[in-house]
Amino acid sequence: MTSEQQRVVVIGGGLAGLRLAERLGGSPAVRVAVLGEEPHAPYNRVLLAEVLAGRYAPEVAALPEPGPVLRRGVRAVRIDRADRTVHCDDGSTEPYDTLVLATGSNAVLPPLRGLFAPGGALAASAPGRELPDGVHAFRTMEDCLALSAAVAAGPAVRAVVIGGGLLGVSAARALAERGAQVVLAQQGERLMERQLDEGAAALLHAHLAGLGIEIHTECRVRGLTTTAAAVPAGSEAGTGPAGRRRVTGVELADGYRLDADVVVLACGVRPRAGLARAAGLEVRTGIVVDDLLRTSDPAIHAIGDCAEHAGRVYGLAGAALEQADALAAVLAGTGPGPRLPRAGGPEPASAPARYTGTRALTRLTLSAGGDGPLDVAAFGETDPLPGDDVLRLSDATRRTYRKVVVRGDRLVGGVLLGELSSVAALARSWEDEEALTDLFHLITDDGGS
């Protein structure tokens, strides 16, 4: 490394961190180091449900090989802002001129009775913090492979998925495709309530039921039942005072009990901001960043699921990629702050490159079932405000549902299930904030052709 090179250290080897490294990697004026905690090759988290369903091998979900810039299996444990150094769990250190936090998010573990052994909540690293055998989050490739092994262990595995959001629906569908007997428990009134309205959620409910999934909405889970797990010959008797435990069932608040061999915790995610908080950076829901994706320390930026911009944490792949691209532009010199000269290019422009937010579209394909696949798309504000206009087209025979919300002459949101031929045109109109002229044509099959 020459004295002129800028040292950019990225904590997080996921989609956002590797996209940034790729964008900056063409400049000889920058040395990028990416610290990735997971030992696996980098992968696209969006495809985990397809891996669990058995349609994709794990390697299909792999991201392009980043080369030597990525250090796998290395966890950052402390940021020394005064010395501009990252300390890692293997004793190594990484000095930086610019630090980027792309630490992602963690699965939310609900406060269920029986989830942890007594006293286990006192320390995250204590043996009591280990989940019972058969209980899994659904966030990482390790989670996905463990679930795959569990459902492959024998016929008619009984699986309970706790949480009926996007993550829970994806997990339930994938497990059903693998032959598991699946129960989906959702505390809210409808499935995917953050994205879908009542009509769309009813169609989704019917589709999942057609796959053999038993669905309980307005259903609060109180706890788990466990038993002592069998200990292989030659192993120690247990991992702590209470020994190892295996899940046997799920207790609902009304006293009903669901037998379970496998339990999936799909209760949402939380920005992973502990490292930033310990370093004294401003953290609310996520790590607070400005339009240049700077934290409260100008030498440190944050992108992806851990970042909170203008009061919002996106938690979506599209937003993570847009933030990585915007930050690459900032660091390349198109905005104020740290600048990295471009290799063989013109001098950086003086106009600032700013991240102004992401207009994200959620899309999901639910495959299999006797009626074939069901495509789902949602964007913008799907619940109308007083004075908004709402247009719906529904065809129960074709299992299609389309709803758009219009404010004045602007499209502000929509939900589509089934045939999505018009979604691209609708999304363009929404993203570009175009004045609408013939909305009915836009949401019909003709409008999308």
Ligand SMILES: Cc1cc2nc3c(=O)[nH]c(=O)nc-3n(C[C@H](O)[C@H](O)[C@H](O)COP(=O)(O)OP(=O)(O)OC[C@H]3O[C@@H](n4cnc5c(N)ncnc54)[C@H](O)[C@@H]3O)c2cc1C
Given for the second form:
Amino acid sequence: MTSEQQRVVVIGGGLAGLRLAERLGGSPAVRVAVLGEEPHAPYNRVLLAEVLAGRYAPEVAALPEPGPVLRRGVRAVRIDRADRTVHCDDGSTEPYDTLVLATGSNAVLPPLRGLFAPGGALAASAPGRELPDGVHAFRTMEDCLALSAAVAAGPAVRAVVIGGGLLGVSAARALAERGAQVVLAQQGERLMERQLDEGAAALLHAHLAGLGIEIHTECRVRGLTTTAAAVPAGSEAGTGPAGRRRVTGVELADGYRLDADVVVLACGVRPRAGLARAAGLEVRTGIVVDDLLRTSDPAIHAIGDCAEHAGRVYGLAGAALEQADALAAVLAGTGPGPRLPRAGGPEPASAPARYTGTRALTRLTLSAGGDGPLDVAAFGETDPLPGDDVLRLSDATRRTYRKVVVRGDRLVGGVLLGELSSVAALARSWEDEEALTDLFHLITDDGGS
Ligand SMILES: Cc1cc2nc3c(=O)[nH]c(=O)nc-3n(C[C@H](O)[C@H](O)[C@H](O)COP(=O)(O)OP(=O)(O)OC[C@H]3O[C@@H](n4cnc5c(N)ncnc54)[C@H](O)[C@@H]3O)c2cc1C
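Could you present the same protein in the form predicted together with this ligand, rather than the form predicted on its own shown above?
Now the full complex is given, and it begins with the chain already shown.
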């Protein structure tokens, strides 16, 4: 490293952190180090459901390996802002000129009776805080491989997925594809409430039911039932899972009990902001950042799922990548227009060095089943305000549904199921805030996409 080089330390070797490292990699002005606590090769979480379904090998989900800049299996445990140093769990330290928090999010663990052993200590790592065997979140490659091993254990494994959002739906579909008997318990009125309206959710519900998934909406899970976990044959006294528990079922609020060999907790995610909070940075839901993606300490930035910009935490891959790109431009000192070279992708016409928010499109493909795959896409505001116009085309036989919401002469949101050929043109019109001239053509035609 030369004395003029800026030391950029990135905490988090996920989608956002590695994209930033890739963007900065070509710049002689910076030396980048990425701290990644996960021992696995870096991977794209968006593909975990396909890995669980057995469609992709874990290697297919790999992100480009950034080489020695990534220190795998190293967790940052403390930030010393006065010394501009990050302390790691292996005792090492990383001095920085600029620090970037790209720590992602954690799965929310719902307050279920029986989830933790009674009287378990409060520290997440303490023995009483361990999840019972068979209970998994759906956030990491580790979760995915553990779930995969559980369903591979035999035919007709009974799985209960708690949560009917994007993660729960993806997990339920993947488990069903692996031959598990799946029950999906959703507390809300419909599936994927954040993205889908009633009509679209009903089609999705029918599709999943067609895959053999039993779906309960407006269904609150109250607790888990567990038993002492079996000690594996051959393990020495004291080295087996003594004191460990194994899940046996799920109790619903109405008193009904479902037997379960596997339980998936898909109850949302929460930005991982503990390090930032401990360092005295401003944290609301996420780590608060401005349009330069700076936290309340100008030497520290935050991007991806852990960041909160203009009151919004996105929790989506598209936003994580856009924030990484915008921060790379900020750190490289490029103004509006030019930006760092883009590896393996077309150069956008212009890229602002200020981040002004992401227009995030949610897209999901639910493959498998005799009816073939079902594609789902949603963007913007899918629930109209008074005075908005709504155009809806629905065909239950062909399992297609398209709805767009129009305010004045602008498209403000839409949801499409089944037939997505028009989604690119619609999303473009929404992103560019174009004045609409022929909406019907846009919704029925592929718009040249
Ligand atoms: C199963 C699943 C399906 C998804 N599907 C979609 C989808 O269809 N569309 C979509 O847009 N988004 C989807 N997402 C969300 C998407 O994956 C995230 O928005 C994206 O990964 C965010 O990137 P990130 O870099 O902010 O966080 P992450 O990818 O989570 O990376 C953060 C990394 O930081 C590491 N880390 C945290 N703290 C420390 C520390 N102290 N020291 C060292 N390392 C640390 C973590 O271990 C992790 O590897 C999905 C997520 C999951 C889990």
